[in-house]
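Next up: just one chain, as structure tokens, the form predicted on its own.
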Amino acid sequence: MSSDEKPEVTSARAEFYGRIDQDHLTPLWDVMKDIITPEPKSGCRAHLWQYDRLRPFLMEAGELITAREAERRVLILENPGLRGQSRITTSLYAGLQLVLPGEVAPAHRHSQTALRFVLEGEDAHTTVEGEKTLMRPGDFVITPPMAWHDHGNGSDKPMVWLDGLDIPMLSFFDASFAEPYTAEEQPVGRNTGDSLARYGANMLPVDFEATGQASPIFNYPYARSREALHRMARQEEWDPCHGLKLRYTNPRDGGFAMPTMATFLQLLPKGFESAPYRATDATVFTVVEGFGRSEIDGEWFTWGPKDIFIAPSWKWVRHQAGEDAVIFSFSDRAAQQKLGFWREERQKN
């Protein structure tokens, strides 16, 4: 497209547009520059949420409403450019969920894929399709589409995790379904840790047949993932844009762990300054360890443990680590790559 200018609206054209509007028609030439853009264009904005500021609101919510009454006691992280839409990026939803000691978040299921990334607390649990897993900080937990799941906290401390879901994608396709379970908690029919033992040791049962597109592992413990980063860091092979960045995978095919969302864990060593990069997948970052700052679309954001920040689609990003930093992130890259949309561009330092 050679120009951003729209064709002139003459009196004859305006009269014509008015007449065809009665039959629910619009001339493409009048809107083409708005719907087929030279670069990604949305209201999504770079933003950072400081966990220390958000936590008191979560605890106050815990005094105002129970997990049972709320079904999911969550404070939605709304992108400042997308307020009122329950979106953290154009295609993704995120929120902070609180389960207090002794509480149960009732069992239900839905067609949306969900991830949990644990920020605070230990030994609360999630049960997915009859298997219970204990949750600890840094654990990445999956709820596949239409899988029964409930959460409970048998510990003596609050449990907080980041929820990430593909709600906007399902809404776009008008494909959302949800239903409650017949009881508050589903029965547990598998031993704790069964899925990790069965599928997470670089082996598969001899008669394994894939069902669904999500990983059969639903808890990727942080201790394992952090150890992988630690050992690989000794090799001193740093990507100029990402430091040392690993993606969580589905053992059945080596693809992303979830069909619509891609998840990553990266290590930025102390003093690391990345080369600028940009990609079409708007990304949600959550700091696990360390302190640093990131420049996104020309604005600097200083972050520390448990803080959450957003890099919108096709905006330049670069990171600086004040000390060794570990960052979890998720985006819609899994869906974009399947559809052939994803693109990345890098600059040299």
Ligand code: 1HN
Second form
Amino acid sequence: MSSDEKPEVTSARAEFYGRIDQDHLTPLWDVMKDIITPEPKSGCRAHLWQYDRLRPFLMEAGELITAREAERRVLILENPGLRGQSRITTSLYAGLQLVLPGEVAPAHRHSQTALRFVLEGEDAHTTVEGEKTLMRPGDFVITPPMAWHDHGNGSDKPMVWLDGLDIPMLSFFDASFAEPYTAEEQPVGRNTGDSLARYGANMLPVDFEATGQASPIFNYPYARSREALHRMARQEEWDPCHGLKLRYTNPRDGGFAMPTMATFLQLLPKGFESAPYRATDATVFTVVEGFGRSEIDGEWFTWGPKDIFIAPSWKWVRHQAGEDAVIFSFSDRAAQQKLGFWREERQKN
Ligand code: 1HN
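Compare with the form predicted on its own: the form predicted in complex with this ligand:
Every component of the complex follows; first up is the chain already shown.
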């Protein structure tokens, strides 16, 4: 576009703008430079939350309110540039959820897609559409749109996971629907592990027909994903920007596991220094193993296990691993690629 300047507001123009304003009209030439920017311009800021700082607040919340009363006992991670909007990035919601031993988070369903990434605890469960899965640290669990889901903790330790939902996207489209189930827990009609056996062995039932766009696998266990990365690492072939990075897929078509959100697991070997990278999908990272630091939009963030950090859209990111590190991440890349405007750029190291 021609220049950064807006056309001058002469008194005749101002008088005209005032008159058409009453008819709910406004001149494009006065706002065009603000709405069609040459590059992404976002309120979303780079930020890191240290798990050690968050955990005591979460446990305190555990004493203040039950999972039953809260429905979901979650502390929302609000981007410092987007306070009050329940957003971790412009298009995504994230929070830390606590389920204490003996608790139930009651069954409900909604049009938003949810992902869980387990940070702490062992063998608490979530039930999705009649199948219960036990969760362990590093497991990536999906709740598809309008799927009934409830959580419970039959173990003797608190369970904490990172929730990621496409709430701001559904709000943008005014497409939010939600309803409670008629009981606290839905009936379990399938065996634990059934969907992983059926859809997660690089095979599909011979006459498989997909219902909905989300993956029919709803727990991608960390043990398997980690094994894949560590085995691949022996080959010593690193992507300059990502180290080794795998995306979670839907076995139906090899696409992302969820329709709106993309999820990834990457390994950065000890001493690795990635080349600067940027993309239009603002990304939420959480560290599973290892220590390191990342430079995002010119600022360094030092991270360790369970820390959560944000890379906003189109800001340069580079990582340095102090020891072998495994990092989970999610973004709206699945939606952006379907709609055809996702973009990335790499720098040479
Ligand atoms: C939800 O259903 C869960 O099921 C977590 O655990 C967080 C945030 C907003 C709306 C629904 C869950 C949520 C949520």
